[in-house]
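In structure tokens, one chain follows: the form predicted on its own.
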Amino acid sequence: MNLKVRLPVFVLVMEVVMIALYAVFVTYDDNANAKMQNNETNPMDNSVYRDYPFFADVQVMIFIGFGCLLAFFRYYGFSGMVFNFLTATFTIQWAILIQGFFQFYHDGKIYLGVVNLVNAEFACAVVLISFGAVLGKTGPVQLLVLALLEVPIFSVTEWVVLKYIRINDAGGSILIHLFACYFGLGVTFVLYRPGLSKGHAKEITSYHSDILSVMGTLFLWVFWPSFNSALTLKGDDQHRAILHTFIGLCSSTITAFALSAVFNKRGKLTMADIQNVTLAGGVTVGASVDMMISPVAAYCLGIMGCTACFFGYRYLSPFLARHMKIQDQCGIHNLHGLTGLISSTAGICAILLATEETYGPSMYQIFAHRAPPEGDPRLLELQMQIPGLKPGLGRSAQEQALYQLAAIFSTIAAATVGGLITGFVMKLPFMASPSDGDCFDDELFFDMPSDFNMIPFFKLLSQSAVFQIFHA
């Protein structure tokens, strides 16, 4: 049984489950739902223009920038755009029933509205940073199993994470970047394929492949603001999120560039650092972005992420491959890891320098869990001067501060447990692995091209014996 047999049939089951769940439990949600709606009902009051933008942009970055980013292999350009297209499609409407059933569940049905898409969108995200540590290594069965299993293991730990540690992370550092890196990392150690330790013939880029990947990282790049702003408080806090992304990105761009000048030999850069190393900015500002941490904050969090993710993929990467089984093949442990626990630490940092001086009252509603609780006179006089703020746990800031430590490591622990299982579960024999010698290889899986292993013409040319003749 092959390719031919295991994907149709795995997806016909996942159709014919996700069908009958989505008949029972999926419904509209009031913005979506005809009967909600009346003659006092203002269109335009509609989620719809609020939340709709946010996802058209993490969308992009979904499909468009990370398919791209993935084809940088000269023989896997197919392989890294079109399995991220699927896998992403597949995740997206996964997460919504998972996800659903912790976030939107109530009187048994899922309620359904664009916010769920952007929660979903943000699911997606992770299965697509984790497939960056086995890209090349692993055939599209294995990717749709991947996502199969780590987006439930993701929504409880998310959802363990939010509703009983309670923690501030508005651009996903914790629950996003740090989970999937190490979800990643666990299921590339259980792939880990020793005949690839000293790396393999197609394992290259090429003019072309390169060019495409960058136009991925200028994709990120440019919609990253609204990746880290999507689902932060709407008004000031969303407009900080975006300053602080946009200004991080920049600071680490213009690193990124001083760096691969000087660290390559020939003070010449590397495409490599521009495509990966550029956004690390995005990252590291995740956990604060929402904070009053003033933009020169942001912009030394953009050069710290952008330094000890450049060194990582110069002399991390190497180690893991050499001494701990760990072939990370995008090195997401340099871009999402380290990055994302610069960003936790920023991010900690900034809630023991929170007061209510630098925040007024406003404070509360950042850093919801310090609120007083319920019968706290204290309460009654924030919410004379906000209306709505809720009731919070009353904890200190350096209370809050252990918590957030608490779900960092909680967080990783659950991400490599669960990368393990999921990666035993991958190895088994009828997932159709491609072999060492078919890896990052996309003749194994698509029909392609006449073109495909083609020596350009200007190379040819340049080889021909008349040509050396002429210019001799």
Given for the second form:
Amino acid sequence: MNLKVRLPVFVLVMEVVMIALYAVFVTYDDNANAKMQNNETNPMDNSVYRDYPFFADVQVMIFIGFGCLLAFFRYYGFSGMVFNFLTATFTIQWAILIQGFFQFYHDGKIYLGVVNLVNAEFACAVVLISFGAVLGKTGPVQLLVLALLEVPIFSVTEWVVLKYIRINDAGGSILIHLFACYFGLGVTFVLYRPGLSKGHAKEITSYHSDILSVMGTLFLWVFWPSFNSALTLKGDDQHRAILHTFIGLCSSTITAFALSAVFNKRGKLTMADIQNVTLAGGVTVGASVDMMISPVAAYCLGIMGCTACFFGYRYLSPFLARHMKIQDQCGIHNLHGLTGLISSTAGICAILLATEETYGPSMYQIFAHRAPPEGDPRLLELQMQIPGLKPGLGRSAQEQALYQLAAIFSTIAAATVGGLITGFVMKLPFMASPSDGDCFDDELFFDMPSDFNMIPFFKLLSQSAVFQIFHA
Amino acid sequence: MNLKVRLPVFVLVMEVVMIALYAVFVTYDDNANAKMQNNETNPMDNSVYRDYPFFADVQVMIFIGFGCLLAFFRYYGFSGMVFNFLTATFTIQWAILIQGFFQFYHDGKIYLGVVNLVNAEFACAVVLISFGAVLGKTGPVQLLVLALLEVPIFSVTEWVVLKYIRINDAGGSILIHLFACYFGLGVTFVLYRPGLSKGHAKEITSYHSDILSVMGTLFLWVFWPSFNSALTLKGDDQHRAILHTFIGLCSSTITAFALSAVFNKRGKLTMADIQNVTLAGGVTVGASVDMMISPVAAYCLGIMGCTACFFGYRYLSPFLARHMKIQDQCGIHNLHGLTGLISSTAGICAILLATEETYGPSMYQIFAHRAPPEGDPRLLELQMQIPGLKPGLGRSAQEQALYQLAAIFSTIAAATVGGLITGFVMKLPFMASPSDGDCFDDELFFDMPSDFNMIPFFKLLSQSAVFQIFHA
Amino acid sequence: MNLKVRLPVFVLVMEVVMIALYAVFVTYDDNANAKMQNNETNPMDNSVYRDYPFFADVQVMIFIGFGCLLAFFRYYGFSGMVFNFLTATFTIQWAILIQGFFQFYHDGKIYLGVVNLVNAEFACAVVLISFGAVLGKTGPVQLLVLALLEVPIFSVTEWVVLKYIRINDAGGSILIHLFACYFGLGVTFVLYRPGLSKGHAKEITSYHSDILSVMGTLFLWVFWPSFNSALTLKGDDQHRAILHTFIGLCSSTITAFALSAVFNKRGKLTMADIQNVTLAGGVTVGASVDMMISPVAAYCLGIMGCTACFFGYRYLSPFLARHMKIQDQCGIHNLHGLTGLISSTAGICAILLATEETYGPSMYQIFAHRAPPEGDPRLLELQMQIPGLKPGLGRSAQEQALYQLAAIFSTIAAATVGGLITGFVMKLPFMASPSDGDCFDDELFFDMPSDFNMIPFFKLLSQSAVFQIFHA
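Beyond the form predicted on its own, can we have the form predicted in complex with a further copy of the same chain?
Entire complex below, previous chain first.
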């Protein structure tokens, strides 16, 4: 009922809008334009070969990694995986336009290449992280509205932070993880369901859904180095980003296992920890991922992020749900918020500690805003050493650190306000939010195979007398 | 019983044949031959680095994407996934030989490099698509015979079309999708089973098989840009192919969700639509995937292909099954036939609309047959602008369009006839086709784990009085 | 209980040790060090672009391929997949250090780049293969101890063989597969459990665990060419390695299907064969994977390896378990030992048959130890043809073959002794080995979802009178 009219109407309207906008504004960038190729163009130097491998890895993360990870509920596997698919595809085509206007627009056109797709996938990651906060409690139309509103709010924030505040954030700890987290918390705050404050009978996993979810975790784990390094400078910067992410994930993972065992009553492992907490290291290294922080620092960041994330799940999430009306379904505040804050802080420290002694002249490439401004004689000197160096803003390390701080606070503020507004829109009556009883249940949205009905039967049966007899 | 003799004999004979042919004919191409390397060879310029990344992506599609997608039946998951594995490995080694004779043969040898493997994987995609028409109703020996015959028929068709008719078909809409579709329909027409015209009790899915199948869809979705761009020209052509495929898939996916909801009685989503119809955009952009069609055209093609595919599943497939004895199990006519026809038509339009104004001189690289022929003064002029330009056939846009049309009809004709013949061979008594009752059942071919027997029990139980009591 | 103290203590101690060692010893290699970049560095020439694609593929194999493959037990899916994850992450961070000291250490520092990670993943593969011998019968602390001890023993062996014996073994048949196999057999010999000599009630699969495991096989299959070629020379050598691995896997797969059917009582396929024996070809081509052995030789190696592996599972594994107290849970002796021996033998043959006629001057790059030593006039002559050729040891083919033989025997000896010692350590009382009854059961280590308890109930039910009535 819910979907029969609303979903098609939404899609139809958006498709008309997008066809119009794509037709008027979107054209090929120079690397994708046949006309821009001439006898001096080497096809193998096309930007597609630098961007596409990373794009493909991020695709796997978005569609398969997130998709499986979000399918962890026993009765909500279809929805978790399939709404992720729907939301991601909608977000990406929308983000190509919206980010296009902010980042790839000149002379009246949005210039499109694979690099735009990489950016759009990042916007998509933002939406999917926010989605995690309301998983199981929102219908597909609500999710599309979430994407519809979050993408422009994110794009404006991204544009202001990158263009005016100008920060270092290669792995997106601030712009992706903090933004997505606080936006999602804003949404879920508005969508607070007092009826679910004591949980829901279907908020459980099954043997197979847990395994599926771990597979999602593994896909995210494996390709996270590509995510964190997709938009760094090429060369040694990207190389370090890969190393740091990998090391951070490794230390984070073994820490998660240890914490899971030691804080479990019976000393057993909890699958939810393995599905989520292991990944904390990937976020935590983000803000400083391309800097010369040294491998041991990445190792320690992995441990710190993992620890914060673990205790967040254990103590902070229940607290937020009970006392602040923030029902954070997947615990995004732990995996993206707390780790994002640690990461941002680490990024500031790394900026304050950066010296030419460690980085050599390429310091002014990594910290582009610290490069001397146009006309500064020091710039010419540096350009002798690094021919392509662009003029910067001549910021000191301390100044850059303050700008980072400003970016953190503005991002959180923009995300929270944006999330609250979006939450109100999603709560409007015609959004057809599922009733409390229908939450966490595929049956509301899907034609189910016949074995789905049997699952509750087994549960009843297992509690019945017959079962007790057999089981005894 | 079925497999104990026939499968091993088939494999043994084919292995002897292949060892003989590989020994006599197959050698390394220049890029894989140690002897051809000298002091002017730069190892990093080896063709392997251009071809292998795309090959690896296509591998994932063939083995994991198709494998999971075809495992959607509740009692036929082993067979779907494992026969896909068997058929694919057999097809590839066979296609290396057969395509080798047509495309990579000179001086008495087939020259082998990774590029041959990419071509062989495409032949493999053809066989697996055709397989979709008879899924559940054929044994492994029949499938191997299908591959044995389809590969040569495909290779001849491919060779005639590429060498004599000479067309543009970068994404393989004509040669891969249309060929595979009509071949498969030919086969299933001959293998028509009147006993199954009202369906089969085991032709159902389960909660887990549906999720598995969606995973297959996601793997195909994610790597489809690599599939469509694997054999384009390098540089901007490949760049555009990636962009178009991605955009086409995005618009196709949201359209599939909308149509699925609006045409469902209760406004719910149907998993079969999400597993199949979402992918229609990838096929539909195929024939014009490397051309300057503009991003919005790719967007519209995705919507059109998806719509045709959706209504094909809804109306055309039942019609074909009821009135034309074509039982198209996976609906390949919708996902590959209708979309392939739209794509081919779009390709012809794109050819007719192509101008030097849009493409610049590189138009004569993309539309190689429109380049002036050897000796034409215009050729020399163009070679000043594009040094490597090869002489073409001097075709006009209209001429090329007619050749495309010819290619479409000859491909469909060759595929249909080939499919019918192959169907007759597969129907021969010693092929041991499964009886109607044994269709869609893993038990015929596999030693099953003990929980498999329990599934029908649950079904019985769920219809029984005990269940009704508990469930009430 | 088991994990509550021991696992956290182990992890904590190791993290302290690793932080100390990383802090003191690990720094960036030149390709990852900002300071080493100057105006002559081309970022796109950074080694990360040569190593990372292969690294990413191997990552998928280690975490997802192995993870799914090892999840084949019905009641041990969590453990198989998750302990693989834990063991792999621990092994890699540990191997970065230990291998670092042997292979990447100079001037008091370990120099870290993505190439170290590739090597560490190989050490990881070694540990995970050995793990296969004791799957289901060891707890996570025991597995971490296994990794803790195996990595240094492996690294020493690798260092001695590569630095002093100096062999050709691009695909790691000797150093990876033989070492891992005999180490694992040594461990399982010591951990012999007479109580399990007649099997265990939970040593069974389920419909879903079998499918999951096949997915693991497919991921390993698809990316195996990257595994075998990750550390070859770049260019034609890597190209051949990819071709040979792919061809070997293809012939191996169809042979596995044929053998599975013909030796099954009822002519049906056995999933365990499809999960394991199909992969034998990947190991068997290993030692000669980069040589000019000709495609048909790779094809035949695939068939030979597969056949040996198949009969190993059928006859040798039961023999070893019954008469030699070697309970090889996953049959690693068949998939890695027998195939490794065939591969090593084939490598020796290929070395003996190698001539300059076939390889051209680049023979002295592939067989680096056969290059003339420093000062030999023949060296200068060759360096005219191949500018970068490094002086070798001037070995003849026969000499090199003997060194290969020496490497095989020393590797097996070192692995066996190392495995026995490690087994004794793992057997120490405080390692808390699971009791015989608790083997193959996730419940010992995990908080289980509620449907897990129901599975045995179904089993009981299915054997009960009620079931018989319904099923009849």
